[in-house]
Structure formats: C-alpha cells, structure tokens
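Only one chain is given next, in structure tokens, and it is the form predicted on its own.
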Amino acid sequence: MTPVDGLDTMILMGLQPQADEARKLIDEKLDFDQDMYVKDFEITIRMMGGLMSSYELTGDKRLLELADDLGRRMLPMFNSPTGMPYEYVNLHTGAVRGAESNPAEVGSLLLEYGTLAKLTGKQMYYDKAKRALVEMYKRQSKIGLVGIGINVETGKWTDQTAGIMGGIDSYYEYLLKCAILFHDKDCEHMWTQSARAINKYLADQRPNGLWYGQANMETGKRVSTYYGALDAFYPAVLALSGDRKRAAQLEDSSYLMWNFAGVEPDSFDYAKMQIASAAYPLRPEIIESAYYLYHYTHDPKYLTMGQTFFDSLVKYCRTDVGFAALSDVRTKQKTDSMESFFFAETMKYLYLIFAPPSTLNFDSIVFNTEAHPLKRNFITASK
C-alpha cells in the first residue's frame, strides 16, 4: 500500500528516480487476486485513488488496469440489501463481512468509483457507489443530521450520535467535492442541505473560538464537547465551499489545539480545554486545511501555521528511519508506526503549502480523502 499512496507525492516533490522505482515496483510487483479481507473505505481512498491519480499524472496505462482489477474485486461490497456497502471483501472469493457500519466508510466512495466509471467507460463503478452516497442521505434525520453507527443490512442507525468526526467525516466531505468533481447536481443539493444542519446543530461557539461538537441526530442537542485530529479537516471543506471566514475560525481554533500541547492530541475537550485521547498517528488534516486557506486568502499565516506543524514533526516525531506516530503528545512518547497517510496526505499538503503554485494546479483537481488528486475533465454526470 505504502508506494501507492506515496507514488504521486514523490512525483509532485519532483522526486523522479524514487518515483520511477515505485512505480516499477507497483506494475510489476502489485497483484490484487489476495485471498484475503480488506476494508472497504481505506482500500479505496488509498490503493484506489493512489492508483488513478498516479495515472492521470503519469499516463501509465498498468495504473488503471490495477484500478480497474480492484474495483470489479470490490464490487460484491455493495450486494446489501440496502444498496450501502459492507465493511469488509475478500478480494479473491468475493466474500463480504461487516453489516455494522458508519456514514464514511458508506459515503466516501463515489470520488474514486465515479473517476473509475469515468476513465474506463463502466458507469456501474459510479451508479452502484452513487447509491450508496444517496441511501446513506436517504436515513438522515428529520433536522438533518447522521449518527455515527449504521447497519448496511437493515438500513436502522446503531448510534445516533451526529457530528463531523471520524467515521462521519468524509461523508460530508465528498457531498461537496462529488458535486464539484462530477457537476452532480444530487450531490450539490445533499451538500447543501447537510451544511446547513452542521452549522446549526454542531457549530459551538465559544469564548475561546469556533468549534463543532456532537449531538444526537434526531434532537440536535449537544451531548458532548469533543474536536479532535479528525475534525480539523472541516476548515478546508468550508473554504472549499465559499464559506471562508468560518473556515479560517475553525483553523484557529484547530491551531489552538496544536498548540495546547505542542502536537494535536486525537481528541479535545474544547469546553473544559483539556486533552481527551492524547495520541497523534501522524494525521495530515489540520495542515491539509492551512493549505486549502493559504491557497484562498495568500495570509502569511498560514505559512507561519505551516512552519510550526513542519517543526513540531521534525523536533518530535523524526526518527533515524523515517518518522513516528506519538503515543503521548503530553510526554511526546514515540510508537513504532508510521502509517501511509503521512506519505500520501502529510507530507503531501505540507510540502504544498510551500510550492510554488504551479506544482498542482489547485482549481483543476480535487483531493479524494487521502489527499490524491483527481483531475476535474468530467462535464457531466448520471442522473
């Protein structure tokens, strides 16, 4: 997984000869008829979108053909009754496994499957991942919202706690982008409906800054005060969206969390301002949304935010071989991880914050989840 996640930041770093040697080792070394599990959110964002990014960029036609190969292992997934995928494939036997489920793992398909439908002319790639997206909208509640646990078979949410952290983030993530990327107009509308609730029910603003906590789907009334690694991504969904100065709030306050402790912990009571979950995995959101607002506004501060993230990683996290996810942020503990998201998101948007702005043309792509960039050529979309 590692060198295709990583394949199209090395390219965009201008690093020819790794990116050369991953991509030698992908075409010639990437087999995908594996009898085994893989899950199906993380498969697609990382081997999917690395896949066909580093196909639009480089025109290797093996890319696509591996694309192509996953996503036909991947599509008994969406045999549920519901339409919404099941958690887990076998991508030899086609066996599926995992009812239980959440808005991002349902909802955060349609980028990568729609690109699919779309380079290779197989439009089911697209329906069957664009009715998952719409069966997932379809159980929201009547005030807007999605809890955070869903069963695929049934159709019946297991939590019904709403908010924008992980296991629901992407989901309104790619409400917006699948709008933007494919003129889908479905997408445009459930985006538009979906921000309106978040601002009204998990929007908080304090003293100390904007923040978005949680809430119960069906009352709107808050039930706790977290923000967290994960949620610091909204800022660049709400820039995206037009709606900048909220943006830049909700950066701030994100900012703020960095700062506490000197690295984001996972997890941030922002009422009490106290650390709930003190690890940091290497997450690349935060920074992911200095880049969306630095591309928008051109303000020095978010070069400034940028140069503290890019300290903060090399003082802490920097290891002989590579770089380590902290256990602690409080004690800065190392773990013996690094996941491939620090390759395909962190060092990808943290690098871009710094380059010159012909490195990627920001306004003809859009990022899948994981940071790879699609290209923005589709004029129109499946009704």
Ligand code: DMJ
Second form
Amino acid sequence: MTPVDGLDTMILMGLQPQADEARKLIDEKLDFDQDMYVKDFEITIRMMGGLMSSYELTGDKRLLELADDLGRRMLPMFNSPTGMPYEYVNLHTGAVRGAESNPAEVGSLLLEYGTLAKLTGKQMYYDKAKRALVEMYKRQSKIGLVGIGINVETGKWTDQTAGIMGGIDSYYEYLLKCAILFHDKDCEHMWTQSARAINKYLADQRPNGLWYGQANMETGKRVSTYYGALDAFYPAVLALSGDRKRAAQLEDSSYLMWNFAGVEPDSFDYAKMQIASAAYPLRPEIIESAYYLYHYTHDPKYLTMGQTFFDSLVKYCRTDVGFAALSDVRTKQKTDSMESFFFAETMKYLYLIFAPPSTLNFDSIVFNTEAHPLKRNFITASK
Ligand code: DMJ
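The structure above corresponds to the form predicted on its own; please provide the structure of the form predicted in complex with this ligand.
Every component of the complex follows; first up is the chain already shown.
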C-alpha cells in the first residue's frame, strides 16, 4: 500500500527514479486476489485513489486496470439492505462483515468510485457509491446533523454524537468535493444544507477563537468541546466552499492547538485548553488547510505555518530511516509507526505550500481525502 499511496507525491516532487521504481513494483507485483478482509474506506481512499491519480499523471494503463480490478472485488460491500457499505470485504471471496459503521466510512467512496466509473465507462460504480452517500444523508436528523455511529443493515443510529471529527469528517468533505468534481447537483444540495447545520450547531465561537465541537444530532445541544488533528481538515473544506473567513479563523485556532505543545495532539479540549488525547500519528490535515489557504490568499502567514510544521516534523519525528509518529506530544516520545498517509498527504501538502503553483494546477483537480489529485476533466483510457 505504501508505494501506491506515495507514488503521486514522488511524481509531483519530481523524484523520477524513485517514482519509476515504485511504479515498476506496482505494475509487476501488486495483486488484489488476496484471501483477506480489507477496510473499504482505507483501501478506497489510499489504494484506489492512489492508483487512479497516478494513472492520470502517468497514463500507465496498468494502474487503471488494477483500480478496476480492486473496484470489482470490493463491490459486494454495497450488498446491505440499505445500500450503505459494510466496513470490511474479503478481496478473494467477496464475503463482507462489519455492519456497525459511520458517516465517513459510508460516505467517502464517491470521489473514487465516481472517477473509476468515468475512466472505465462502468456507470454502476458511480451509482452504488452515490446511493450510499444519499442513504446516509437521508438519515440525518430534523436539524440536519448526522451522528457518529450507524448500523448499515437497519439504517438506525447507534451513536447520536454529531461533529466534524474523525468518523464523520470526510462525509462532509465528499459532499462538497463530489459537487465540484462531478457537477452533481444532489451533492451540492446536500452539502449546502449540511454546512448550514454545521455552522449553526457545531461551530463554537470562544474568546480563544472559532472552534467546532460536538452536539447531539437531534437536539443540537452541545455535548463536548473537543477539536483535534483530524478536525483540522475543515478549514480546507471551508476555503474550498468559498467561506474563506471561517476557514482562516479555524486555521488560526488549529495553529494555536499545534503550538500548545509544539506538535498538535489528536484531541484537544478547547474550552479547558487541555490535551485530551496526546498522540500525533503524523497527520496532514492542518498542513492541508494551510496549503488551501495559502493558495487562495497568498498570505505569507501560511508560509510561516508551513515552516513551523516542517521544523517540528524534522525536530521531533525524524529518525535515521524515516519519520515516526509520537505517542505523546508533551514528551515527544516516538513510536514505531509511520502511516502511508505521511507520504500521500503530509509530505505532499507540505511540499505544495512552497512549490511553484505550476507544480499542480489546483483548479483542474480535486484532492480525495488521502490527497490524491483527481482530474476534473476525465479522459477515458483507450483500449
Ligand atoms: C487519512 O487516511 C485521511 O486523511 C482520512 O480522511 C483521515 N485519516 C488519515 C489522516 O489523518
């Protein structure tokens, strides 16, 4: 998975020999006929997203063939009574498991499956992922919020906590981005309605800045005041949606959180100004948001932020052979882990903040939630 997730970053950085080596490895060795359960969400955003963006950057048809093979193997995940996907699918047998899911895992498939449909001409990929997204939206509460736990067989909520945190985050991201990438009016409508509810019930203006916390999805009553590394994707989404003011305010709050201990924690109680979960798994979101905001504003303060992120990564996470997640941002204790999103996202967004704009034409692509740029104008592969 790591070479697939990292390939387009190497290409964009101009690391040609390394990119060629990774592509050769993928072309010759990657085989999805594996008797193992994979998590739909992770495999879709990392593998399928990575294969298709690298296909679009290189024209290597083998990468698209692999994406198509993967898509076909994963299709049984949609065979639930509601059409919302099970969490896991076996790539060899097509068996599924995991009915307890959440909006992010159900609703973050359409950028990839929609692109696969456009590139292969197989419309069914689009339709199945779109149905899952719509089925999720249909279950939002009367005030327009979704919870963080849902059963895909019964369609009933198992946890009514609403927020923009991990487990919900990319559901909102995909509503907006699918509207842009596919000119999909349903997605546009779902995004607009959702954004209104998010700003009404989840936004939390405090003396120390603008934050987004948690509320009960039915009543809108605030239940907690956590914001964390994952939530910091939202300034980028706000910026992309045109709400640059809130985007800038929320990125300022995110930066406050980063500087609290010199590296951001996974969860932060913004009301108490206390770390709630101290790990840093090399996440990209705050860097992604700085990149979007720099792109739109050219305000040098986002370059300063980028420099801070870069310096902290080098100072606290660098090892002799790679970069390490931190188990505690207060002690800077390293842990033996380096997620593939570090290559796909963290490094890519950091590079793009400082790279000449010609490196990637921002307006011609939409990034999936794993930072794989998908082209807005689809060119179908010729046989
Ligand atoms: C990535 O896999 C994706 O960005 C996902 O949307 C959230 N989690 C990680 C990065 O933090």
